[in-house]
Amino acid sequence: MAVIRTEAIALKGKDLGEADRLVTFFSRSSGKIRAVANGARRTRSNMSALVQPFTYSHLSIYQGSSLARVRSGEIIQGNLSLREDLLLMTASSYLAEMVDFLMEEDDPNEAVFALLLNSLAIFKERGVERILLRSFEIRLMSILGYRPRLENCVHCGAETKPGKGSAFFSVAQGGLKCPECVEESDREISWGTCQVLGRLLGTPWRQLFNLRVDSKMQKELESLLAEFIEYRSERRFKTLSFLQTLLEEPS
């Protein structure tokens, strides 16, 4: 029995009882944390803002035998532009869809929390870009061992330099192919696209939106990575689609 404290984001949660809610938190130094936060559905219990998703908080759990209970909390981001608007709602939900599907719980990860809370303070500044959708897809898949190889062939080694043709990508492998390695299973991709995957995973937050992308290069990258993920998670997350779709709206 002990008494956590640490900074966490609200992920999910779903209704316990007449009045309690149970929620997934992403914390700092715990990881991924399912706790029951007592009277969060009363109007006015000090609870309520605290269990809110993507709300970022200083909390306070008990873990006990069983599950889990939310003590007391300090709201640090309240993020509530994040929950009145359907995009932005919707892109959230997938970044917190992706890191509770693929994170254990009790297993702290530091990388993976800053990503998330990055890329939602991100999305509060500058709205919903895809380029940032890319950037998360690909850095989280890379903290977690599954970065694509993109030097050298996977299966070879040989280096992949970029020339005529196109590129081969090996979903099943985790990387680019050379000419004399290629399957009929692998993706035929463009040079240009390889080159912004590298860059995805190199650059600086502020920079990404300096890269320029094309539409055409951004369907590839996106079915590129939905197709990597959803290979290596065996998971196709469930507001991805819809998220496509809204994206794909006119403005």
Given for the second form:
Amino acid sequence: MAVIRTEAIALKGKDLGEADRLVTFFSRSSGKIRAVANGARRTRSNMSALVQPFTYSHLSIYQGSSLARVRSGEIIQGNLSLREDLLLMTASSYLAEMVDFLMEEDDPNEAVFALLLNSLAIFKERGVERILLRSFEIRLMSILGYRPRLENCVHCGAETKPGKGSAFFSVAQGGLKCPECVEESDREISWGTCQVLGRLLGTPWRQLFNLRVDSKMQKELESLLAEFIEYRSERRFKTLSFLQTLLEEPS
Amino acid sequence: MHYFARPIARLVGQLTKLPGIGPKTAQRLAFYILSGSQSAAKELAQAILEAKEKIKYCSRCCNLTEDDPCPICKDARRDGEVLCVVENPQDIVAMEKTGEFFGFYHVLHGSISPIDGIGPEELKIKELLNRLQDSSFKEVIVATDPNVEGEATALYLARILKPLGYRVTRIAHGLPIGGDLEYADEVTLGKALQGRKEI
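Same protein, the form predicted together with its partner chain this time rather than the form predicted alone?
Time for the whole complex; same chain goes first.
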């Protein structure tokens, strides 16, 4: 029996009982927490806004023997604008879905918390840009230990240097392969895409927008990372297909 | 080891399938039903069966109804220029209780929730678009819940209906009547300020 006081971002929620809501938060100090917000669906509840997805708040959570309960909270950033635009809302949901699925309960990770918080802040400021989504994906996978190996062949360790022709990426082994080790199942990608992939990991957020990525590279990156993430997580994220539809529609 | 006689266990099992009913509540309900008269139990079972057999979707508004079209859709006194879109049949009851709305309704039977894999195809949006064709509606009021799923649904509807020339409006967000301002959260108060009106 303990009371946890922490900063947290609401990821998702579902209705529970008459007027409660079971909410999944990602907190700075305790990682993913599922907690019941009693009466949060009532119009007069002071918890209604607190438990809306993407709300960043200070929370006080009572961790009992069964499900945790939200005791009280104070909003730091309501992030209302992320819920007032369909594309922003869907893109934010995609980030939330990834964090929710890939993180275990009671497994705090400051880097993931900061990544999510920063990404939502940049969405609010700049809107949804594909390069931001790709950067979030690759950074999250890297924090979780799945950083793709781009400097050496994942099979023999030989140095992989950009040259003529294409590069080959092994989704199963998680990195580039030299021409000698290439197998039929490896993906052929351009060296430009490889370089962008490396830069997505090392470039500060604000400078990401200066990266020159043409539409062919964008498509290559998008499908490569989608396959890479699906292979590692063994899941196709539900939000992704709706997000792709919205991104392809003229607004 | 079986704690309950088989028919009781079966009843408890069936009740547990209902939303918001856990094993303990299911047991309590089962024993309450058993403690009542034979006729009360029969009436309950018949009410469930009758509702299941007789209730269908209204072919116009997708509300649950016994007669098709439903009484609201048949009411000629209603305003044929305004259509109110709601998530669930229960929302129609809430709207009707206000006594402030005299147009027609359309029930979506859910809301868009990408994170749960619920997209526009899972809702009665196609039926809405079919209904709007060759209709006299000029305004569509989106009265979905003021949560993230409700907002997503409202934004999606605005995106597809505005280009077709309909006036798409959203019910207001704000402070509940009788509440204290100091207890209002920042988001609700902010919305209330945005939606302020001259007095």
